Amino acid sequence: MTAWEWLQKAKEEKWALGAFNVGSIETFKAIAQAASKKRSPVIIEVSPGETSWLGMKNVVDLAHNFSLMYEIPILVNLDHAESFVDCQQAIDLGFDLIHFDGSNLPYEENLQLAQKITELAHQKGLVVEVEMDHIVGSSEVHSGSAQEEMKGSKFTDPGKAREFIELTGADVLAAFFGNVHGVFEEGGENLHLAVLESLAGILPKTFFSLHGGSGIPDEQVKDAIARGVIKVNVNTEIRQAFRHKLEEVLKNNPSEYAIYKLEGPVVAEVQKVVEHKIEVFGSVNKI
């Protein structure tokens, strides 16, 4: 099945694909093993920082190899790409989904680039995600609250969103309705589902993604999926699990230098996070 077919299946059946960021082969392995255990399709994605570390071609090849190894569908997404060149390279290298994030650009420039990228990607049957309003935060652990992070930001306007989607022809909208990148020590992650309902009502054929999936209460995520979200991005909780477990393992094994012996528990910890997310997203046994 193509990426579009998987998204359409999720939309019709009211579940969501987990889009999990990878920064190392260990996180790759953890996500693939979780998907295999839960018999779930997954999206592997890389942001600009992760892409520069792993290399675009390596990401595609690793996804292909793990897909064969575990006999599961793994889609590959370019996450928050901010340039036409990066999107074009990902299209040429065999990514399945392209997320062009022009939200920091003037509206007209964002629109024009999104049009060009969508046209190019659609020639190869690929899915394009666009971002009109900048989703604040970053994939880290933040002091303070999500509400403070959002102060001064505006949620996605349904009318503008319809115009943007109609003019670009993009498939997926990265909507901003209270979702913030990262995990916040004081909490405050809270989705404004009325905004999502308005967007889904005015754009019934559009797929919606939920960025900043880390830290949002499970029930709110399920409610968002019931209202039209078919892709949920998760990064920070993966990074947290990886780092905390690695610190513990290193502390408890001061004389061990074989990395593969140290990484087993770390992979298992990340896998637990991914398995839980897959259950929340409702994609268990969808293969």
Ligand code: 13P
Given for the second form:
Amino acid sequence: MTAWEWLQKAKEEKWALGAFNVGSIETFKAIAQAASKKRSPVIIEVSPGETSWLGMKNVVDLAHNFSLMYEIPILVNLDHAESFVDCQQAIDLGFDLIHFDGSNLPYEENLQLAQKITELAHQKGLVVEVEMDHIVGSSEVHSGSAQEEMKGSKFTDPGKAREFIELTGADVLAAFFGNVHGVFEEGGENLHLAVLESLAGILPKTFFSLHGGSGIPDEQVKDAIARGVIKVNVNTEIRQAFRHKLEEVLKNNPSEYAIYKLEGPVVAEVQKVVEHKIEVFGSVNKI
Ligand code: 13P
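Given the form predicted alone, corresponding form predicted in complex with 1,3-dihydroxyacetonephosphate:
To see the whole picture, the full complex is given below, headed by that same chain.
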């Protein structure tokens, strides 16, 4: 099945695909094992930092290998790519979904690049995601609250979104409606579902993604899926699980040098996080 077909199936059946960021082979393995155990299709994704660390070709090849090894569909997404060249390279190398993030560019420039990238990706039957109103935050643990992070930002405007989608022909909209990237020590992450409802009403054929999937209460994520979200991006909670477990294992095993033995519990911890997300997203047994 193609990425578009998976998204369409999720939309019709009202569940969402998890799009999990990979920063290392260990997180890759954890996500693949979780998806295999839950019999769930899964998207792995790389943001610009992760892309340059792993290399695009490695990401595609690892996804292919893990997919064969665990007998699960693994789709590959380029997450928050900001340049035409990066999108072009990912299209050539066999990514399944391309998220072009021109939200920091002037509107016209974002529109023109999004049009060009969508045209190129569609020639290969790939899915394109676009972003207009910048989704704030970053995939880390922030002191302070999500409310503070959101100050001065604006949610996605339905009228502008319709124009942007009609003019680009893109498939997925990375909408901003309170879904800040990262985890906040003082909490305050709240989805404004009325904004999502207006967007879904005005763009009935468009797919909606939910960025900033870490730290949002499960019930709110389920409500967003019920209102049309078909892809939920998760990074920070994976990074937290990885780091905390690694610190604990290193502290408790001062004389262990076999890296794979140290990494085992870390992979298991990340896998737990991914399994839980897969349950919340309703993608269990969808293979
Ligand atoms: P979180 O780090 O909040 O999970 O967001 C990840 C994301 O949206 C990647 O695009």
